[in-house]
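There is one chain below, alone, in structure tokens, taken in the form predicted alone.
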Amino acid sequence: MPVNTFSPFTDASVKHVRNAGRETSRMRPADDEPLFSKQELDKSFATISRWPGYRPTPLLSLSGLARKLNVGAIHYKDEGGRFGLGSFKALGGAYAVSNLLAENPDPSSVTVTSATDGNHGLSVAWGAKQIGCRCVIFIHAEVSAGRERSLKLQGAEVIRIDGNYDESVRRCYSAAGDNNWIVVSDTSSDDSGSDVARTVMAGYSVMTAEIVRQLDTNAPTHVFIQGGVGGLAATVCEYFRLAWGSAAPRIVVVEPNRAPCLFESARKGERVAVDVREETVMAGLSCGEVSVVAWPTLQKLADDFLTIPDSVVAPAMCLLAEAPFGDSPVVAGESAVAGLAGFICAGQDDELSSALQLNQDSRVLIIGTEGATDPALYESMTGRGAASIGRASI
């Protein structure tokens, strides 16, 4: 790495908003319903941990990078090896499919469908393949050819539409209504799809349960987590509150500046949609509408929202791959590094660092949500093939 490793982050235009809806206490009032019941969380872990190939993904200590950035610790949850699908989303879509069809005597008569930027649809397709039902996946114009191929390899029928992700969601719901298909979405714009979206999020909670076990009692002080529609971030907020109570970490949600639906919702104090006019390279985060399921939890429990430019994505991917400060090299896809990039940007800005209370005692958790789910794109952005970079073991 060159001497000016952090210059792309120092020069980046980052926006920050403190969540005005955040409760002063991290504990909910007694009459406030949690996002998940204990039974739901126990069921998701029990189910997914029995799937063939299950094992906890590694939580890596990036101690060299932590020293360089003058914080106490950086832990990186590497989801690149999850069930061979390369993403944490393997936990959600497939779990929802298994739940929906668990009691169906003839799954081959059922069609499940979803819209995707890549990873969620791959999980739905994989789940459908295991169950034995038909799967139709809608992708938008900017989804890469590599991700389309991955969906087809799982047996999905893929329909590419003109327009952005939100348009692909609308087309998916329209086709499902016309054909009596089951929509397996990781988001919902109204109450009609909220149960399925919650089930997807319950699947994600397996990852947060692993993190709590891996950290034991040493809770982080900060979590920098990717935004998107908000499902993962809300799950993180909820699970860590349940696990650590008043000691739960500060949650900082990071989004592309080209798709800032959560940021704008936090700024305005209500769920709002934004028009994604230019696609971000962080394909999995290119979302204009906030999940109706996720927003109430985020409004109450997320502390801060940041937006970052695309210019910091490739440098963050290269920083993990090249590991110039003695850490294990990590393969991280373009959507995986949003949290890390947001954290580094904040650390290079004295005013923002102070606002987020980052200091030499901070213990930072980053969730690397995907590996090289599009190998060709990964190589074009980092200059190296993902297969040439060693993956740390658990």
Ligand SMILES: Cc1ncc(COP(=O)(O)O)c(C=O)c1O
The other form holds:
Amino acid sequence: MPVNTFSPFTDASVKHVRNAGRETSRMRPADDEPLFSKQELDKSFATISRWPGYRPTPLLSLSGLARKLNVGAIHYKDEGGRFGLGSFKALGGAYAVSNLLAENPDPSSVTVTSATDGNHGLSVAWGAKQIGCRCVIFIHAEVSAGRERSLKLQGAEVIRIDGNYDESVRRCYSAAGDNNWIVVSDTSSDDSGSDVARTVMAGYSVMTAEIVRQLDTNAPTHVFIQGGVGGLAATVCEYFRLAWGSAAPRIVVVEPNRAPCLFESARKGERVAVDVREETVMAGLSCGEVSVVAWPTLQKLADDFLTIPDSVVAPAMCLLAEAPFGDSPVVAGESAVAGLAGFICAGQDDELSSALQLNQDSRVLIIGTEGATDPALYESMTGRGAASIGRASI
Ligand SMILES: Cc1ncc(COP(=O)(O)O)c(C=O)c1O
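Same protein, different condition: the form predicted alone was shown, now please give the form predicted together with the named molecule.
All chains and molecules follow, beginning with the one already shown.
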């Protein structure tokens, strides 16, 4: 760590936009259509909590870091151990596959497909393996060799394309149309894929349900949550309002400045796409288009949007691994730390910190959405092997 642990965050250029379209009250208006019905939420919890190996992931208290950053509490949900796949995404794609094929008498005749930068595809491949169907996964040019290997280990056939994530999504849909495959996507750009993308998000709600149980009535005041296509952030917004109503936390969505589709949509007040010209190291967040399923919820319920530069990612990973203030060391991958990095950057900036109402009474929830899902990359970014860290999370 540098002499001043927080200096990389102090110098970072962070952009902030307040969501002008958000609802001012936390109470659900009578005519509001919820993102998920109660039955859907109950079903995803009942199904996933019966899968072999299910156990809630830990919610850690980073009290040493909280003291240093002058806030009341930092709660860290560590998804690194989720079903041995290393990320919260294990809950989504696999759940959608199981839902789609549960009633199918011959899953071996079915092919599921998806585009991925790693974690979602791994979940789909794992789900396909459990249920016994074929799985074809599209990855883009920058997806690491380690992530490609993990997909193959789950039995997926992997197709690497030239171009970025959004191009891999297009290629996946086109191949599915030609071959009669089922697309299991975590995003949708029109209404046609909405049901599946929503089912994926219903899978994520198991994680939010665990958080609500773990915190009980002690709702956080803020959540800093990383965004790719926005499916996770929308689930967080919806579930926390459902659970905590008027006490629901302020939701701050954090994205890479190289892929700011949620930030730009909030700025324009409508869903807009951005061109991802340069890949961010936060691979899971490298998305140019917001999911149509997620956007209406985010537009109503997300409070703020931040973008952060890649320069703060490795320092945030090292901070969690080194735990210099007496907290448990945590293994967190590149896409997991965006929320934490955004929070620390905001806290180092008086204007932003006051705009976000961060102070000594704040209780901040961070969701560490992945562990070292690419161990070689983790080591190159932090200078240490994930397995050497106190509580390795995979
Ligand atoms: C580790 C990790 N965190 C966060 C996200 C963002 O989720 P969403 O694309 O639903 O916004 C992803 C997406 O792949 C991810 O892999």
